[in-house]
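Next up: just one chain, as structure tokens, the form predicted on its own.
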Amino acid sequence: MLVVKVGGGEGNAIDPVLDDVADLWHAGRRWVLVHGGSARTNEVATALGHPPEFVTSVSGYTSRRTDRQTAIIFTMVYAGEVNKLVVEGLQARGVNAVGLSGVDGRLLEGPRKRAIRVVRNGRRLVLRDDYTGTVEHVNVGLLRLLLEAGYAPVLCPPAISTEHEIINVDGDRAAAAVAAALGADTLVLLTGAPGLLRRTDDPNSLVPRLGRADIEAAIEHYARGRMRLKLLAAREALDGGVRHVIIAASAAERPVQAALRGDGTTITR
């Protein structure tokens, strides 16, 4: 079993990914696809007069500030526009895809954070009215039901909280939870970068292989921005039983197969 996550930020490409996973599907390789939608969410939120705000936690991770209105816009874009366009693209490639958010069937479930601690202008603050959380449970039965019936699951945040609220969850970490719950051998995280770089402005500084024990040092010393969350997701996937996590470029030719052949950064236990 293979789980593929394709990001939705600037620099990502969806069509090469859809071409590739469709070919894999027709060749008999079963997968679950998880997608993002952050760039489009920023555009829509700004157009609706509720522009995005990003905050940095005290541990140094940057995420979207999600109040209730942001959660609604997030859901509209991810589960509505982006998810259905991905499903449309797969249907056009002969793959009978089914698109679901984490809310549907309680597919992705976890506790909502009532407050988050952030650093703003050097000061530590507590922000309330927050609708973010972490996936702690995956409805594996629903995914297996779809797969066994011949459908290709296409998943996206948001998730549902244990108190039945829509919550924003990180897509890479959600994909890691899905991969672990399904007992997947490999999780591929496709992004705008060629993989983990020691210097973000130098593509020749790619780290081709990384061990589980080296993740913390990479997060602390040279991973930047969203790459830090991808490494956190990789660690969670490996700890959940996934054998390989590969971080690679979504815009490459046949990006999934290229990653499986060794392109990008391969992280193993």
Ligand code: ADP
Second form
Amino acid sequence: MLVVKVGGGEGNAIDPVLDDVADLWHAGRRWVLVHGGSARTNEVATALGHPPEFVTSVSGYTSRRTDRQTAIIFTMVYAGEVNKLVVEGLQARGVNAVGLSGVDGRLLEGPRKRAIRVVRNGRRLVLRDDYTGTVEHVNVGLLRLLLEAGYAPVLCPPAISTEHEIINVDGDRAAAAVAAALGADTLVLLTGAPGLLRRTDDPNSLVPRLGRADIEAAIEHYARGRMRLKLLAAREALDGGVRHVIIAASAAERPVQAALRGDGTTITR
Ligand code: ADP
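Could the form predicted together with the named molecule be given as well, to go with the form predicted on its own?
Let us now look at the entire complex, which starts with that chain.
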């Protein structure tokens, strides 16, 4: 079993990913696809007069400030537009895909963080009324039901909180939870970057291999922004029993097969 996550940030490409996963599907390889939608969410939120705001937690992780209105816009874009376009693309390639958000069938469930501690202009403050959280439980029975019936699951945030609210969760970490719950061998995180870079502005500084023990130092010394969350997700996947996590570019030819052959950064225990 393979779990592929494709980012929704700038610099991502979806068509090469759909070509590739469709070919793998037709060759008999079973997978679950997880996608993001952050760039499109920013556009729609701005157009709707509720522009995005990003906050940095005390521990140094960036996330989208998600009030209830943001949670609704986020759901419109991820579970509506982006998810259905991915399903449309797979249907056009002969794959009977079913698109679900984490809310559907309680696919992705976890606690909501009501208050988040953030740093703004060097000052610490607590933001309340936030609708974010982490995935602690995956409805793996629902995924198996779909897979065994021949459907290709296409998943995305949001998730559902233990108290039944829509919550924004990180897509990479959600994909890690799905991979661990399914007992997947490999998790491929496709993104706008060619993999983990030693220097963000230098594509020749790619780190080809990383051990679990080196993740901490990478987070501390050279991964910034959303790359930190990808490394956190990688560690969670490995700790959940996934053997390989590969971070690689989505805008490449056959990006999944290229990653499986060693492109990008391969992280192992
Ligand atoms: P997604 O692809 O999931 O939508 P992003 O594209 O926002 O997520 O996350 C990856 C981004 O992380 C890259 O585009 C890059 O700008 C940034 N980044 C920060 N530090 C690094 C690093 N050391 N190596 C590679 N990318 C990095």
